[in-house]
Amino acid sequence: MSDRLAAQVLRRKSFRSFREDAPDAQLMEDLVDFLSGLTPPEPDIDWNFDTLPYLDMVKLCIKEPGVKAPMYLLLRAERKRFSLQNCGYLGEMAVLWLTERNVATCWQGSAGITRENDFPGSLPFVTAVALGYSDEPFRESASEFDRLPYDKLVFNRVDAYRPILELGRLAPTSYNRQPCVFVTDDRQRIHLFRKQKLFANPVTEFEQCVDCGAALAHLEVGARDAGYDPKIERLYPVPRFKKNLAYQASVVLA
């Protein structure tokens, strides 16, 4: 069983310079309905998402965001163990598949949107993607990416896994910390872990375990290209590989 949204991996981009042309509603509608019909990794914790053009999510942001485009994604989550995972997933989908489209987009991870600011009732702000046109050319080869080396990110390595393990490692990250670390088993097993520091700034986790769930969709992804029937689980007890490695989740191929 394959999955088209693989083949985007390597065509997908942070976008810097965005057209004002919004797209069209059609293509608006159509990814609500994409969105609404994915299972994060953990289920049972409630998310929603919002469209909002640049002038609404200016109203709502604390500052301007990083980048202007005519249009961003808002995803929501209630506050929960694994809810920055989740969203990260969802939002790293909805990227694949708004790239398929030619459409380009740009994680906003340092978008600000207080509980005072926001719209009554909402789920609390987690993360948004800035999407839109741009005269910028999407990738056309892994070789473009800024990435660590494979044996610096990937262990216990399995041959087979190779070509998912590669869409891991070129998922996108704030500031392109890389933070994921993928480490396989003899049970057809790909393990997430985070790395961690002694010290660790609570902005700068909240954002890497964002970036682990958008590492979760590549992963799934591939494992569907490569034929598997793959299923995000988090495992008790945990599996431990460093002590520098915080768990997050697996990949279970079979």
Ligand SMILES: Cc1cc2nc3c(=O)[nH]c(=O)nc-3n(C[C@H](O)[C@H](O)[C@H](O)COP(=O)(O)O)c2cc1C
The other form holds:
Amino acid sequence: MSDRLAAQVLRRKSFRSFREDAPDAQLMEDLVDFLSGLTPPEPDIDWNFDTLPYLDMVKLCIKEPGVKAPMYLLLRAERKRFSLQNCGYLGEMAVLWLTERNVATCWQGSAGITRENDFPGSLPFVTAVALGYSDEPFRESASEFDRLPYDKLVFNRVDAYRPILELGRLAPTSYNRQPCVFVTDDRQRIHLFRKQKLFANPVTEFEQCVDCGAALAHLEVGARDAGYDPKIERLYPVPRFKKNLAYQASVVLA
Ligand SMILES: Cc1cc2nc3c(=O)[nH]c(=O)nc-3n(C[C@H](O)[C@H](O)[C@H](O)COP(=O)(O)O)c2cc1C
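I've shown you the form predicted on its own. Could you give me the structure of the form predicted together with the named molecule?
In what comes next, the whole complex appears, and the chain from above leads the way.
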């Protein structure tokens, strides 16, 4: 069983220049259908999303978005443990789906939307993704990525899982900080941990929980592409690896 989205991991990049023409209404409707059909890792947390054109996005934001794109995907979720991770997973699945359709994207973690300025009654805003067409090319190979080496992010390495783990390593992260650490075990499981600092900035931590969700999306499509039927689970007792690593979730391959 292959997964079409796995191939998009190597093509995806953060685009910072967009043309003015927006993706057509049918594509946006298909995106809505795709997202609506997804189940995030923590399925009982309420979430939803909006797709908004640039001018509507500007009205909601406290300052102009960092990149000017014709459309934005906004992800919202009730504030519960792992709701940020859910949004990272959902947003990155949307990013890969859009990449497959040659739509350029850029995560917009810096988009500031306060409760007071948001649509009345909506769930709390978590994060956004800018999208549209670009004259910049998509990536052509893994060598174009600026990432830490495999052996700095992946531990207890099982060679057979390397193609899956490589997709995890290539996941986008806020400011390219790469807080995700992947640890495999001999029971067909990949455990995801987040690097934790003692006096961490809460804004950075918020973004890094979103990063972990994006990494889970990459592991899931990678595992499916490798022929597994993966499940994202939160194991108890919690797997431990190193002191400064906070357990996030596990991808159980079989
Ligand atoms: C959760 C998250 C938030 C991000 N926020 C921003 C942002 O506000 N502005 C921006 O230009 N890029 C943002 N990025 C993109 C990262 O800077 C980018 O993924 C990283 O530098 C790696 O580059 P790549 O995506 O081209 O592989 C964000 C990425 C993630 C995953």
